[in-house]
Amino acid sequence: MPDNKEQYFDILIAGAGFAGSLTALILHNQGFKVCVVEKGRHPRFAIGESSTPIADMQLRDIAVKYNLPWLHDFSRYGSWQQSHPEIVCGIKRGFSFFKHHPGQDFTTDANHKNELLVAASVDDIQSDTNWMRSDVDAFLVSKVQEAGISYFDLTEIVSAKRNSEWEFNCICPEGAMVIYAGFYIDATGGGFLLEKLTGVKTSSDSFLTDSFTVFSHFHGIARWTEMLKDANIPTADFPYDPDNSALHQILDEGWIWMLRFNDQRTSFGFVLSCKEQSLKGLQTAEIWDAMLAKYPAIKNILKDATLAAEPGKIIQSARLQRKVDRCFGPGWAVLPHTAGFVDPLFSSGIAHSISGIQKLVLILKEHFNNPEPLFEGLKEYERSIFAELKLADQLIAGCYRAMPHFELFTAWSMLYFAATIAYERRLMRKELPGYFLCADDPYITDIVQKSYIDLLKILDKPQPSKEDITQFTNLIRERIKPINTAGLLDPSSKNMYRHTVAVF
């Protein structure tokens, strides 16, 4: 240990996004001496994200278990607005999907053949939320500082070495700085720093999903519900206003997210298949314009939209899928978003991060000073993260394959919603949550694997027949039956699900 003990910490966390800050707060309350190192400074732009019932259940659990009572308020829209109306968020009543066809205006029928609404809450007060991440992240950093946790922003870790403890060489506004720590948690949300410090590589080779995004934040995006009414498309039997949800516009090449916030901003982005030949070699603006030209209703949504000040431009990502080769090593571990990412289709990022935080904190609390059980605990943690990414990848890859055929997409997506219900039931029963989305449940992983093979067989045909689609839908309905407590794929629902959170 160095002579300057003020610069020695049990745990250094790199990255002050919501996951890094929340981890720091929990570990601090568990008696660890923690510091957080942030390369940038808050508030900073981060793309909008939405919570889910799983995320909100876990926030409430953490609030009680780790003596963070203020965290409970962020688990529902109503309590968020009562306690912190200054922190921007939006209502997220569920998941909404609308299928578009190239060159055509949006159409549907009385059976909602091109619509799917899956409610997750009974009203706006109990609703999940769309997070304006710049606001949420900045607030959590303020809580880190308020707790007396050492926080270094505008500080870059340039190198590190580890003997009995870590020695981190940093550059900060005051110049060079050395920080010593017993353990390092990477919460940066990517593999760059991890590779620089440990040599662990990141790749996308193992993924079935293959997508990228073109996105920004906007003012003045038209409300989709108003556009439906203007087109004389009935909305009276919708379980909620789809603009108050994670609104997905489904295309042949991918999909669009629309997340509204209560300050009139909207997060809007195309998520497109990297295999789409018509987009190869195009620049960001050209991709954007090509998609608007192909889908008239989408162009109409954006006709009066203007870019928000942050980020102030349209951004194109590289391929989204990535996974580190290892999730832990001697004296270090990564949080789930650093470990890997698949795709934002089902808004699972917040919930997956919180699930991983809870597992990692428990391992460190129980085994921090016991190398052998610590190793075994972290090895199981790694197995869980990789299994969770594999399940999410297969579920999302199936969605992309099915997007040109909305009935197939609707049937396939019910595998995801059934898995979430099964996981919610674990949380409600106060069981050990195990792997996220029940990726440790052989029944769930088996039916997803079998169903993916069955889906590919149908899609190998030049055009799936009505009989193919009906048989596949019936097959999914039967396979999810043991875990389906929400009436998923009940024909009488007509793709309108009024409440799907798990019940006993």
Ligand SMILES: Cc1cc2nc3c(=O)[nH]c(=O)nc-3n(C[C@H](O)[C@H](O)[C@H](O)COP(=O)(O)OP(=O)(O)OC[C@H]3O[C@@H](n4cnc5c(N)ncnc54)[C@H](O)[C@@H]3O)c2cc1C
Given for the second form:
Amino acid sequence: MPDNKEQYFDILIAGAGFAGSLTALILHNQGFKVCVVEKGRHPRFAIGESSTPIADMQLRDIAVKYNLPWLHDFSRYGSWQQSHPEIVCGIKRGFSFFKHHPGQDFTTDANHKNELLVAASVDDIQSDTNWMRSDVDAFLVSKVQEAGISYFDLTEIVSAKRNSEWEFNCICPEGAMVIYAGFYIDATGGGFLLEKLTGVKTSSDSFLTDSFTVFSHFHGIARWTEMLKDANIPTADFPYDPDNSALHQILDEGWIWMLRFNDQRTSFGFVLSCKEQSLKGLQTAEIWDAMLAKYPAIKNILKDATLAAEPGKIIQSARLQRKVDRCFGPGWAVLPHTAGFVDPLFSSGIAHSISGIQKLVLILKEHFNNPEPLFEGLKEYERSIFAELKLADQLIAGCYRAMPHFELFTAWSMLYFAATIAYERRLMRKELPGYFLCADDPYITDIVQKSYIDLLKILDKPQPSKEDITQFTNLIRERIKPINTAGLLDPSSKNMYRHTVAVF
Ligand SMILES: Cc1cc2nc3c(=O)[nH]c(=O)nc-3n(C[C@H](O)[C@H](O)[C@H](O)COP(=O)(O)OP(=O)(O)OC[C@H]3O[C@@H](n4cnc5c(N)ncnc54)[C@H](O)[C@@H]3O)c2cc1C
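Let's see the other form, the form predicted together with this ligand, since the form predicted alone is already up.
Whole complex next, starting from this chain.
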């Protein structure tokens, strides 16, 4: 129960997902008096599980910079297991893609024409992780409480007004509560609260990508590697076991994520184009069944699967793409996942959130009491987030367009991997990171833009020819050359990339 019915803080953070809690911990260590208001209660199911080398580099950086040494252990599978084996996670050695065709079993050839494996770490110990978000988020909240930060859960902000400071009217289990704060950070991961408190709207209008998802957690999902072996498909030259990765099954109308945890649970979800006519008007279970009927290998993967207790059902989302009209205003700012979202195809949400947290914290630290520089800082923060969402949208929209033609998909996706590696290099060199995925690099944004137009030209034809695909692949190889430090699109790699994380 709150000590007083009225509470005073420098900063109120709404939302105790991993990002809200991490922001609170950092700001607290910077001397701000912070509170966190969460409408739910931990542990609770959450999606957004697959981490990346960028996220992990940033966690290590934050651990040192903001005196949160325990955070370091969560940046690699090995140290996570040593320090916190009770917090469920999974090994994520890289990104794996397998292309399926309707009505057919999965096939490939010696050149891996239907496979793409992009390693991000050298072994399981150094590996990135899939986060069991219910565990990770609950742990971070325990750290928030341990640090003495005021934490109000099961608390709803019903209204707010701002004069010289914010006055939030809340309902908590004990009744009504008023919280006063100088600044409000929206970490709720969506625009509902923001619109209620500030009138700022969220929309999907500006996106090229147009997808939705049906997903859940399961027990008993077959190991894909075993299924390949049973089908006599060689796996010997895979750089890692794809079941220990962000495993993507690529379909014509979308893709599937399979993220395995070390307690036998697996996160499994279809992400499908909203334009897919055959799915229009279907209920969640009907969509699920339609996809299994269409792709026999996927049906096989799920043949012994049962729903895990949490969430205990298959969940369907609305269209995933959304973006707020403003990322900041007088006395407020949003974290990246409130600002917007494109699609989980490249698992970039966690890393994007952490990059935004770092930028916002610096701005608040330097300019909290100086309205003009604060405004300028937040304006630039908004520019960065909008540019980042735009780049992610183009990269992901291109993937969806290319999905029916896997060679085009592998060529196109190298733009994403090249941009990612370029950004990792900035982080490793301890340069100012700039925009996430180098969305501030005109060379990168320009090649993505040009290549998107070239891709659409090819896909305008009823069926892209072998020659079109080869030409497009050569074009991408040429365009990424100045930033390609990992041998991407080197024909001798045959779609098997052993280690791509930035080296310099
Ligand atoms: C289908 C899907 C799959 C994804 N997969 C990946 C992935 O594999 N890898 C990746 O990096 N990212 C992924 N993402 C993105 C990822 O989910 C986000 O980047 C991440 O969850 C952001 O964390 P957060 O703490 O900002 O928000 P959230 O995790 O959304 O947490 C928000 C918190 O705010 C609380 N809240 C909501 N409303 C209120 C309110 N009014 N008042 C108070 N509290 C409130 C919620 O209860 C919750 O605890 C995915 C996203 C989706 C939609």
